[in-house]
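First, one chain by itself: the form predicted on its own, in structure tokens.
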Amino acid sequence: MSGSSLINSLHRRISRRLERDPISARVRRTLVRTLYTQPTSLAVGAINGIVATSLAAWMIGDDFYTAFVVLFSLIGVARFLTASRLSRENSTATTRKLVVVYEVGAFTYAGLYGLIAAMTIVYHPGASVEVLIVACALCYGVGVSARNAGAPFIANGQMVLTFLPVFIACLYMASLPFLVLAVTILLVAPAMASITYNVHKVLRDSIASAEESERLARKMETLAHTDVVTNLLNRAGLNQRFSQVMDNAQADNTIAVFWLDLDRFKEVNDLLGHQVGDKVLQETAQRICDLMPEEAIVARFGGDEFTVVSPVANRKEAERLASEVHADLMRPIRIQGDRLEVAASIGVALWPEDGQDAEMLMQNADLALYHAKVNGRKQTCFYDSSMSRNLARKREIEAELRAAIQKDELSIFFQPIVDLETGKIKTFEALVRWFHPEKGELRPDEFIPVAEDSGLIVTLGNWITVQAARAAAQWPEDVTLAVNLSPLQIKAPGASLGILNALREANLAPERLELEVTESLFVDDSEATELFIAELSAKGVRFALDDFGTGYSSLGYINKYPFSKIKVDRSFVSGPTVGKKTEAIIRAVAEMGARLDMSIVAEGLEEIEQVRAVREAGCTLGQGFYFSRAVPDYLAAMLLAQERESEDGALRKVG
């Protein structure tokens, strides 16, 4: 067989062997690689091998002989130099190029390891050349067998192609010794390759385990990293590639955050299901990859807000993505027949200006998507270092809020509102106010916005109505008490058990208190608001509808709730846009209001002619600096023990 055609063969027959393998390719390799570890073995094991041949044929002297030694010396340093060059960790050999270089010379050596030790026999040189070769080579038969135990069928091979020469050359010289190392020889053949094939199993199900155990932990990474609904990146994900881009980040590289933030998705969930709202999800996310840069990080930061780090070019090309991504979520999305429409708002950070590490970064266009949903949603906000200076104002505000409470430093104030036939006083409008020991006072819209987005509205919410109601269980019992209350507060856990309680604590009947709610609760129409409003006005509590006309302005709210006024927004009253328009939809309101016998309250009353124009279109109650600014608790008493000392009941300026 030529030289070409034994290795095909060779190929051919550790194709069918590692096809016939069960365990993975990686562990082949590595069990073949173990042929190549230590390569100062082979070179020991040729030194050697040459030595002993060599001397064997310096005393023989035989032509022939010698010839064998000296290839057989030149193949075991072949073999050398080749796996010191194989046994790289870098190199690029091939599993199949490293079994059969291996096997080519390992067989070689082997054969004539094995022919040397069985012609010594032959040539029979005296005792001590015969052992020395013969023990060299049976040594070297058994030790092959534990070195080459990650490959059985090379192991096996060279042990079979060292022991049969001597095995042949034993039986050849038919002498007693030589009959019984023949026996021994096939005795020790099947018991090494017992020993190999154990060992071999022990490698190969120890490899298989540390494979399997790597690959299940770069499972569970890949899993603790990536978010189930989308398959995008997680937080987690996010903030581990978030550090390594920072990390290679070039000084002249610009980098964007975007944190986008779905408008209304809770909505989705409520109403459809949150499988529906996971396929919602699933296409937002499959628009923002399809818009974003191969090479950006796309995530799911949690709930329905997505994060995506991208390298731009410039802050235009940024404003370009953001504009891109706006476009098309806004894209109806059809999932079992329904059609959504489900925009975003989003904030957008830039490296290196805006934050030099993802964390700042992070934070920065976190607070920019904060903006862009306060100033209406649906809109792009790109962090301004102005924002920061808001957001450490707010904090401040909020600490100094949260003392102010404890402290008992915040005053109620009560504003005035008026029957506009007789000039009484009906209603006071309890109104928070802070004097600050070192600031002075701070305005309701500078603090109240801080208190609602902190959550600490519920709490100075509930302060204002204990403290209100106290002080209106000291006046007449005709006249009411309005507070007002922000969604959240109304929407807090045991929110109606918290103004029973503060009736009940104050010892006011629940019918002398009015709470002003606006248009924007009903937005999201929750169960939570129409238990509240239920469970009060069955205890007696009246609502009010608060600055009507400036929100959706739905008749549906009037018609569902129980209202028994209705306060018109001060700016169709006063202001730039007063005119014949304003003056028509108020007269349409008051008749509403008069049919449907609900109290028609116009706000925002600073002139005598405001006044009578208001009357005229048929509001029944004013309110505003015209009749009286709000003031504090004692000057209300005076003004409604005044009243009453009065006879005429005519309208008076106060304040």
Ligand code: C2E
The other form holds:
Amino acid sequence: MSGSSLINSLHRRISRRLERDPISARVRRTLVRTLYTQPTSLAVGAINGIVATSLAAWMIGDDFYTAFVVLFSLIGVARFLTASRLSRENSTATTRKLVVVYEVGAFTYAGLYGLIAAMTIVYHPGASVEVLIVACALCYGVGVSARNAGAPFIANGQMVLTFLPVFIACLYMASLPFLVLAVTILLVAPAMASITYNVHKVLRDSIASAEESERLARKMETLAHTDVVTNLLNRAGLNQRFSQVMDNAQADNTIAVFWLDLDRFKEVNDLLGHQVGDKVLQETAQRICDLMPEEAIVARFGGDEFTVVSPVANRKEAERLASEVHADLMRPIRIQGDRLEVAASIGVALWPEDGQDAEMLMQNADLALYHAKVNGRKQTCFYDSSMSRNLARKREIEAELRAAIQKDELSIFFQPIVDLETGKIKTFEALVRWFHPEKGELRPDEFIPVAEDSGLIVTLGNWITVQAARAAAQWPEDVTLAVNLSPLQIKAPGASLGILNALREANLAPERLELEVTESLFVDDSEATELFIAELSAKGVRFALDDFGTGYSSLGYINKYPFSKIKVDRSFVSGPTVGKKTEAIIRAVAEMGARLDMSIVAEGLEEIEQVRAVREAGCTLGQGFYFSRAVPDYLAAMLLAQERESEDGALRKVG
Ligand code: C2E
Ligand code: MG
Ligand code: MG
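Mind giving me the form predicted together with the named molecule, seeing as the form predicted on its own was just shown?
Then the entire complex follows, led off by the chain already shown.
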């Protein structure tokens, strides 16, 4: 049999043996690797054989031993070198190759050691050489049993190959001491085999359980970093991968962070159920992954937010990717026969210009996303530093606003709403004012949105209603009070109770209160809104639709809710867009008001011509600087007193 066919047949035999073994491939490989882990102990075995045979050759001067010295040296060096090479962790050698290589070396060496020991017994070159060689051979046979317990077949094979020739030689000599040695070998061999199997079992079990723990740990880590709905990374997963990307980022690279938020996803979830919602998220995830470069990291941040971290050539490429995502997400998604249209808002921050580290970039992409949403959704906003400045100012205002409520820096001003026929004040609208000790007067447009964002609006709104109602309680019975309500205030729990308490506290009849709401309240038509309006209407509180014409201007809301007043936004009265069209619109709204028994207020009247025009168009009430600006409560009371005292009773002539 040639060398290569011997190796091949060994290979086949080992393959069959490995296939029969039920332990996992990884455990088996680790066990086989233990054969290679200590090349020094291999060297010790080889050196021992060389030294013993060299000593024998020197003592006896026989070429036979010299030949073994050469053979042992060659095999020893070859085994040590291959073991050193294959023992490296990154070695690509297969388990089978490791076994074959080791088996060939080990069996040859052990067979030769057994052979020389047997021949030494038979040729009897002298007691000391005999003791030396036979003892060393037997020690070797015993020693490998423990060392190679990772592969019992090899360990036992080596033991048998060293023990068997010695055993046969002992029987051949047939003297009592040799027969005792033969019996000893006969007893030691199975004992060592059993020890080998036991050690192997312990080794195998501990490797298997270490493997299992490692597998579980890996699985847990994967789960902890994966979003179960889309199989994308979750926040923790993204954070980890993002930090790695930042660690490896080169100075001449550009990295884009896209933060996507699906517009009105909540409605899909609420109306069609969570299963459909999940399918939308999965489809969205798939579309994003398909569009983004292969090396991009895509993650989902709970809810309907997705984040992509991707290398890009430049800002233009980031723009192109974002617009492709918009276009692709617009394609309707078919789920259970329904065609769903999804759109997203996207905020983008670029490394290195928009932030040095992952945290900063995420924060700025989020800020850009916020701007994209505020600007009307379905669009992409790239971060720029003014966004941070605005945010800083907002934070500052938020902190100061909390203190301002405590320190009484806020006050309520009142602007009259006048009957365009008689010029008499019918209502005062309460408008909040903030006189900041350093910044001067701050406009509500600036701090009301901050109060809404921070949730402070509920406290602030209640305070405003109480203060305004107290002032109104001093006015003549026929003058009513209008208070602006923010949508968030209305959706807060117990909102209607808050209003009724304020009225009771100020001793103002509910019929004298009018709440001004804008159409943004109805965008996500909620039960809370309906209940709030129904409860307060039942008590006699009236509702006015403020800033009509700036939002959705849906007749649906007017039909659904009991508005007693519609306030046409001042952009229809003054400003660049005013013309034939706006006049026709005011006329149509006024006509509708007359038919539905609602008052129509024209806002922002500054000139007498505007007053005449809106009255001519059919508006019944007017508000604006022409009549009066918003004034403090004592001036409002004075205006009323003047009006009652003056002859014609009008605040200002309108005719
Ligand atoms: P709004 O409810 O539409 O109030 C009318 C705004 O128009 C007031 O601005 C008023 O000063 C201004 N205005 C009145 N007549 C004229 C005019 O002839 N020309 C011009 N150019 N402006 C006129 P203000 O007080 O700055 O309030 C702005 C907005 O802030 C209000 O719009 C309202 O939406 C909100 N707001 C004001 N006070 C409160 C409040 O107490 N609570 C809530 N939730 N929002 C408030
Ligand atoms: Mg208003
Ligand atoms: Mg208004």
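For the two forms, the rigid core is made up of the largest set of C-alpha atoms that agree within 1.5 Å on superposition. This is a predicted model, so every value here is computed, not measured. Positions refer to the first chain, counted from 1.
- Relative to the superposed rigid core, residue 165 undergoes a CA displacement of at least 2 Å between these two forms.
- Put the two forms on the same core and the Cα of residue 416 is off by less than 2 Å between these two forms.
- Superposed on the core, the two forms barely differ at residue 537: its CA moves less than 2 Å between these two forms.
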